[in-house]
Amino acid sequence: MTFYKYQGTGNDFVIVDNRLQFIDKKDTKRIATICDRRFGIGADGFILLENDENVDFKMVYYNADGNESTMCGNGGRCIVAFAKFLNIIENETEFIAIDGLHKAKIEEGLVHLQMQEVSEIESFDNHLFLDTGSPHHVELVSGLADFEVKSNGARIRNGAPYNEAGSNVNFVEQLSAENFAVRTYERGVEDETLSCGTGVTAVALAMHKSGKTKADKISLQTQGGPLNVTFSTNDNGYDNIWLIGPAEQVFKGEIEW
């Protein structure tokens, strides 16, 4: 099997051209093996390119459990560079995730993704809930470069209300009206990685409908550096979001399946 590793801002990808359907999706075991850091490739998540009949391709993503899973936004900042690679498409492209359809174009270098409209999102005393294309808990803390991501990211991740099905869990920490630093722990990988695209979307959405930012353009500072979310308002919350940032390719390798 013929493979390519690609990053987004750190978070990162085993992406494979599966328009021929070699690979056995119901192998999931495999899957994890290929994403383990120490007897695989290591990856976030493991990422196939296929055909779709209406649009220019399909995205199917995997956690790094092995288990197929909600949208990944750097993956699918990440699947867009590689269809370019593949010559697929050219600047722009139109493609089918697990979400639904997705608008995305490369300018200068970035990538911009268009990411779902988000219509509801609920508040409570110290966090905030959303679902960006997958599902978020977004809460302010203090000393956020010291903060102890992974277990508290899991107490809150595997408590209630979300229990088995559980949520990513995003900490943030507001540097200034428009700039937020973020740090996730992502379900599926069951850590904190170095950046959650759907996660710093999920931060700028709850920072504005919580008052801390007027802006519709945010800059979010993730461990593996920096991306932007931009959106627009409107009676039934928000619309024209689009997740801009880095896509790159690392290397390709070739793995027995």
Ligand SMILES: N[C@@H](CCC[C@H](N)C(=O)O)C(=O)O
Given for the second form:
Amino acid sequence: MTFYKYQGTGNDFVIVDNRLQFIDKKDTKRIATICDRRFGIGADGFILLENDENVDFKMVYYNADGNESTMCGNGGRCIVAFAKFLNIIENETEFIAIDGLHKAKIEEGLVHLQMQEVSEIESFDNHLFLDTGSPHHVELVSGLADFEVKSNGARIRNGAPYNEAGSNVNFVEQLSAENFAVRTYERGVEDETLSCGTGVTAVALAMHKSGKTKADKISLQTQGGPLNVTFSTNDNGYDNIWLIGPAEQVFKGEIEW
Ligand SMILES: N[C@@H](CCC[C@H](N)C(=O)O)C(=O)O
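Okay, that was the form predicted alone. Show me the form predicted in complex with this ligand next.
Full complex below, order starting with the chain above.
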């Protein structure tokens, strides 16, 4: 099997062209081993690019634990760069993922990925919860650089109300009016990752909803580099939401499937 390794602000993925449908998608153990950083290639997620009847391609996303999961924003940006590499698209595309149709474009080396509209953001005393294609708990903390993301993230991800189904957990510190630092504990990786695309999208909307910012273009500093999120507001919530950042092919290799 030929595989490609991509990274988007340090969130890394093994991506395979599965247009000929040769991958056994039920082989959870194999996918988990491929993502294992010691016994495999190593990645936060495994992504298949497949044919679709109506749009340019289909994205199928698996977490590092080998289970198919909900939307991955950074993976979405990486698969757009991969589709361009395969000459399936030029600089604009529409593709389908588990949460529906996505538009995307490549401009000045950055991948702009349109996310689904968000109408519900739940606010609690010390956090917000919303779904940006994947579920996200968003909590402001102070001293983010020294914050224990893994232990606190695991406790929140596994505790009520999320329990077994879980949630991704984003810890946030405001840096200026429209600039936030974010560190994310990812469900299905069960660790902090260097960046989470649906996570920073959730943070941008949650910070706007809670009045921490009035901006509709928000910069998010992840451990793996900067991302931007832009959006519009409407009577129901947020639409025209775009996640913007780099996506890079790191290497290509061959392994036995
Ligand atoms: N890294 C992703 C999120 C991937 C899905 C997540 N781990 C989940 O299972 O909810 C991103 O960039 O959005």
